[in-house]
Amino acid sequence: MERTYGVVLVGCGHIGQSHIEEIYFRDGIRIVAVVDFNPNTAQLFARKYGAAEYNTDYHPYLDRNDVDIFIAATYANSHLQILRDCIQAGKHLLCEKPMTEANEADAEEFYRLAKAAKSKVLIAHILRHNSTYQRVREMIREGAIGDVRLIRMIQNHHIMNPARYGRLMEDCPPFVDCGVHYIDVARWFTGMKVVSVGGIGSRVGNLVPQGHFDHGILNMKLENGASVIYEAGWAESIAAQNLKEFIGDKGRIRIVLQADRNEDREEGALIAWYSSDTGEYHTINSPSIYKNMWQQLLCLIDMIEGKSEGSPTLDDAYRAFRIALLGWHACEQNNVLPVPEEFA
């Protein structure tokens, strides 16, 4: 890091707290301000995390010379306007996923503006900065499970905070909001394109109106014919479930998060690897930070300093989002849709 960066956090909710609690004490970072529509929440964040100021409006900081980076930890329908403002002011942006609400036109505009801007923009695909996921990607790329044939991923949430989840689903169904992560994981781990996506959508709870989905299963095909199955649902009666399994013709790998381990949690996350060539089971302990917000911010700083194109690149983040939106339409149609080459 070449200098100290002034940061403004916009959004002091659940994910905003994840961002700031990992970065506020770091060398080279100065929290200039925290912003939230609730002034009491913003004031609490400022006091707790040492922000110089708090506000209910981020616009006064766009012209400040001591501000370099904005973190958009807000609802998805606000991301495009924050991007426009940051680009006009010459500020860099770390933007939470998904890049916009579930709207193709807004997503295209976000991508086009960010791609052409001098400002650096990183979409917060936090799993890219998780060392467990990085290690599993290396194992798969090095042939630990042979040719990838099947990927199974489940991310269901048992809702305990209806207000939060209900608001999130106003912008995107769960398999879009969270799905961008795991569509990106499938492409990132394998290096392959997604050529088609099918979907089945359901309404399980009562937080979304009739005709909308709070649960969905996406079935994607990779260019080698492998299947990627992704399930996501947010409802009061759905059990929380987390499965990440990668299966090839020579074995399989499963990621078990530290919080989901039955024993030895102090060892971190678990990589369970089975080799069908030898019949051996391998247990790999992987101490890691699940949401490594500091490494993610460092990634943006490397982009600013010309050392990196970002992880994911803007192209990869956009493709994952457009595939997720196609999956949403596949759920609406109970159909399988081809993925256009520019999004594959």
Ligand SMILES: NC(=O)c1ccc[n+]([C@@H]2O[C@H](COP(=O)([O-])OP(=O)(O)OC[C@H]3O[C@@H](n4cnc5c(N)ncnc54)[C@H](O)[C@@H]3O)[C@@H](O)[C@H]2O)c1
The other form holds:
Amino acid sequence: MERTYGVVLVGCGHIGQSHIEEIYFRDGIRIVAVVDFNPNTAQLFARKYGAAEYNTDYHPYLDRNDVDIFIAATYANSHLQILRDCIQAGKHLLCEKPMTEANEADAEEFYRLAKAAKSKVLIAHILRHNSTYQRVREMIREGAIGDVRLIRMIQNHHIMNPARYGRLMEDCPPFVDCGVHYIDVARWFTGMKVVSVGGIGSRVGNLVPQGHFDHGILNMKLENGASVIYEAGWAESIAAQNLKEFIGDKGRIRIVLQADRNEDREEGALIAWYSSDTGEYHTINSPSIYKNMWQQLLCLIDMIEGKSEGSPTLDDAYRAFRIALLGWHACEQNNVLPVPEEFA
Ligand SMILES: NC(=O)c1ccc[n+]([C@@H]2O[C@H](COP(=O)([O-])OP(=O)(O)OC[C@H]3O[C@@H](n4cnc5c(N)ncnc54)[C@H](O)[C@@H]3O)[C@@H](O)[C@H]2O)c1
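Okay, that is the form predicted alone; can I get the form predicted together with this ligand now?
Now the full complex is given, and it begins with the chain already shown.
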């Protein structure tokens, strides 16, 4: 890192906490301010993480010379305005996914503005910075499972905090909000395009109005004919479930998180690899940080210092979002939609 960076965190909720608790004590980082609509939350964060100031509005920090980076950990429907403001003020932005609320016009504007800007913009696809995911990608690219034929990913949440999840679902259904991570994983791990997406949506709980979805299953085809299934739902009656499995013609790999294991939890995440060539099962200990917020911020700093084009690139994040939005429409139509080449 070439110098000290002044940071403003906007949004002191669930993911805002994950961001700040991993960065506030680092050399080269100065937390200038924490911002939240709720002044009590912002004040608490300022005390806890040593921010010089707190506020309910981020605008006063846009023209401050001691601020370099904004972190937008706010609702998706505020991301586009924060981006516009940051670009106009010449500030860099680490923006939580999804880029915007579920709306093609906003997504397109976000992408176009960010692409043309002098400011650096990184979309927070945190799995890109998780060393277990990085290692599994390498294994798949090196042929550990042969030709990828099937990817099965489930991420269901049993809701304990209806207000939070209800608010998130005003902007995006769960399979769009979380789906952007896993559509990106499928493209990133395989290097392949997603050529079509189908979907089936459900309303399991009562947090979303009639006609909206709190659960969905997307089924995608990769360019080699492989299938990708992604399921996500948030409801009081859904059981939490997490499956990440990658199957090829020569074996399969499962990522088993620390929290999902009964034994050997202290070892961290597991990579469970079965090779059908040898008939052997391998268990690889992977002591990674699930949400490595520090590596993610360093990725943006590398972009600012001209050392990286970011991970994911804006193009990869945009494509994942557009495919997720197509998946949402596929759910609405109970149909399979082709993915246009520009988003594949
Ligand atoms: N990368 C991940 O793993 C991950 C996980 C959870 C959420 N997220 C994303 O992070 C974003 C926030 O989700 P969350 O779960 O932290 O929500 P949350 O409800 O826990 O927190 C959001 C906070 O932001 C504040 N806020 C919202 N808009 C604001 C604005 N314009 N100005 C000031 N304060 C504002 C709210 O008051 C709230 O305290 C969403 O886009 C969500 O998809 C990402």
